[in-house]
Each structure stands twice: as C-alpha cells, then as structure tokens.
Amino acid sequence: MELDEIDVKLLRLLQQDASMSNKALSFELNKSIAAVHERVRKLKRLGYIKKTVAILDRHKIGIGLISFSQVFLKAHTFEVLNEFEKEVAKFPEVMECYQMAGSYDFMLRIATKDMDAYHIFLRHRLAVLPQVNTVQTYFVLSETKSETAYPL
C-alpha cells in the first residue's frame, strides 16, 4: 500500500505523541473522527503501527547505565545464529539485538541499574551462552539524542 500524505501526517503525529485522541488528531488533519479512526485501524492493520507504548523516564525507574555490547560468536552456522537470537531474545536487560556486518557478529543495546548489575549480567548470563566468543563493551557517558520517531 503505497501512504499518501494524509497517513505519513498521521504517522508523524501519533510518533510524537500516541496518546493524542482521535478527536485531535482529526482537528490537526482537518479530516472527521472516524475517517481518522478508519485510517489508524488501517495503519495497524497494514503493520505501518506495530504497537503503542509508554517511554519512560530511565533514570526515575532506576537504570543508570546503558551500555552497547558486540558480541563475537564461536561459530556462523544457521543453528548457533539462531539460538543465540533465541536466548538474547529473553534478557530483559537487552533493549535492542541487531545482527551486523562486519568485525563483531551482534550488536546489543543493554540497560542496567548500574555497573554492578552489568557485571553481573555479563558474567553469569550473557557470556555463558554457549554461542559466545567475546563480549567487547563500550558504556555510555552522555545521551546527546534518542529518538522513537522515524523521519517520513
């Protein structure tokens, strides 16, 4: 389905703020409510919506470290690519998993408490996958932009 202007307007908004009503949102696109509401259910529908969530705040409910890990695996067949996906897949700690090209085999996005809590998950989770070869780590001092919202 190709967007037109309408839903890329839409999308825009609902990635800076879902919450907006479907009374709003139809004010800002000068369309009525239920056209608005056909279009969002047709947005989720389609896949272009994957979900609605909530961005907390890190710091007020306690992670304090965020920290990228590349992971370099033992071996590069179907199967151990696979099950480390698997097993990556169930860390609460682990907020993004990306396969990658290059020097390193995965990149990951962690957030902990602190460097006690990424210890500890280092030590008796992550490194102990089967799959693992190395773990090289680089933690984050400041946070200069993070963004949700895709450019359309």
The other form holds:
There are 2 protein chains.
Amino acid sequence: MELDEIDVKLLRLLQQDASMSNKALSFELNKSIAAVHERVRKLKRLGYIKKTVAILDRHKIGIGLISFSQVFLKAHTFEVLNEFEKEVAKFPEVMECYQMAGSYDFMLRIATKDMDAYHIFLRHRLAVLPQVNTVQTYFVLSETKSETAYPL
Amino acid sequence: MELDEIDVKLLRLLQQDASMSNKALSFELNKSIAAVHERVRKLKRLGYIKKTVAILDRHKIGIGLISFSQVFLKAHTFEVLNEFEKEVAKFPEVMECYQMAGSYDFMLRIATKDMDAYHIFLRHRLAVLPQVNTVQTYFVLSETKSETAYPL
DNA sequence: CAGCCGTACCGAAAATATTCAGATTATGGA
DNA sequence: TCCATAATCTGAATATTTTCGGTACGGCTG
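Given the form predicted alone, state the structure of the form predicted in complex with another copy of the chain.
Now the full complex is given, and it begins with the chain already shown.
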C-alpha cells in the first residue's frame, strides 16, 4: 500500500497532536469528516499508527535524571543477547534499548528520579545481570529537543 | 500540587494508551466518568500531560535508519552552545538533542531513510554548522525496547 | 465502448463520548 | 463539632465518533 499526500499530511498532524477531532482534521485536509475517519481507521488497521500516547512532563512526575548507558556484554552468542534483551525489557527505568553497530553492544536510555536512584538501579539491577561485562554511563545535562514525530 | 494514587494510575494508563475513553478509564479507576474527566482536564491544565501524540511504525513510513551522533563543539561559550541548539532544533531528522555531561558535548538521535540519507544529512547539514568540531556516529542495529512512558 | 469492480468520497442518522450544572459527599482544619 | 473547600456524583445538553446508504471516479475487461 502506498500513502498519498493526504495520508502523509494526516500522519504529520497526528504525530504532533493526536487529540485533534475528525472535524478539525477534515478542515485541515479539505475532506469530509467521514473521509478523514476512514483514512485514520485504515492507517491504524494497517499498522502505520501503532498507538497514541500521552507525553508527560518528566520533571513534574519526579523524573529528574536521564542517562545513556553503553553496555558491553561478556559474549555475543545468540543466547546471551536474547537473555539480556529480555531482562532489560522488564526494567521500567529503561525506556529505550538499542543494539548498536560499533564498539559497544547496547545503548540504554534510562529515566530515574535522581542520581541516587540511578546508582541503585545500576548496582542492583543492571550490573548484576550475568550477561553484562561493563557499563559506561553518560548523563543528560539538558534536553534541547525531544520529539516523538518522525520526519515525513 | 500533589498527585494521589488515582492520578498516578490515570497517568500510567494514558501513557500507554491515550485513546481510552473516559468511560473505560472510569471503569479502571472505579470513579464516575465526570470525576475522571475532571482529573484529566486538571492534569492537562497543570502541565503534567504535555500533549498526546500518535506513534508511527517507522519502517512503514520509510525511516530505515536510526543513528546516535556524538557532537564535539569548537567552543563552549554561551553563544556557541545556543546557536548550535537553535540550528539543530530546526532539523526534522534530529528527533532528540541532549547536552551531555562527560567527554562529548551533545548527543543527537537522528532518523533517516537509510545510510545514504544520513550521509547527506551529516555532510550538508550537520557538519557544516560553524560550531561543530567533530561528529562521531553510532548506528542502531535493532530497537529492543522503545517506550515513551516514564516509570511512575 | 459498455459494463463491472473496487476505492474513495459524501451527507445524514445512530451510537458514543464529552461537557456542564447543580446536588451530594468526603476532607481537613479551626 | 462545624465550616469551608475540594472532589465526586447524577443526569441532561452538547459534541463527536461511527456507521450506513448512495454517488462519483478511476481502471480493467469482454
């Protein structure tokens, strides 16, 4: 299936604000409400739109520290990689986990209350995983830009 | 203002799925629809909920490559930092930009169609900024976990 | 070229959800 | 205890979402 210009516009709008009513969307796209509704439904059904979520103010909810941890594993066997991924996925502090090309194995984006909480997480949750060899962490001083919208 | 248990539950739910109706939420929280509505409205008004957005399937919309670029600047004066942040914020490929504590200055999360597109972006957009000294990029092999929800 | 199919579209009706206006019930001091 | 405040509820109004029947416009084929 191919997206036309209207679909792209629609996705662009919904990436910025998913709370727009079909009426507002229909106005932006010069289509009827029903047409817009049908398109959104289809984009969801076909998986272009995976979900819609609320974005919170992290400071307001007590998340004071974002850190990026580069993780080196002890081995790169299928099983070790799998097991590590499975364990890491369970940690709510780990918001993102990427396997990387290059010198280290994984990069994690970790959200904690503060440095103490990160320390505890590292010592008692992450570093104790048997697959982990070393962890190198960089801390975020400030978030200049933080988008969920992909360019399109 | 302090969040009570209901608020926290509510935020947790909306972080996972902001398309839930007030009716569905009221069922989960054992409150009336109006009570839930009032709470959501307040959480938005007070800025706990910044926005609600659609999360797309990046592969389906042609974003084949995610990369993390570590940027070293030529200087760390207020002006240089500011100018760099301002310019970078304009690039739609740069979804996130963090100023970092530690050895490098900024980390960018960059979304492009493929390696060619990244290359062009680097050469013609990023590396030509006068504030930039060097750029070191790591490429994502796979996204094991990708959450927008903060732990709470 | 006519007929047919599939797709996208529209307007209007039906089903849901949101919003609002009191009335009622906790909650937390004085 | 009593008051003031905030939170909640019910039920009605308003608005939005969803569905549905029908239309227009391709492309395809006999």
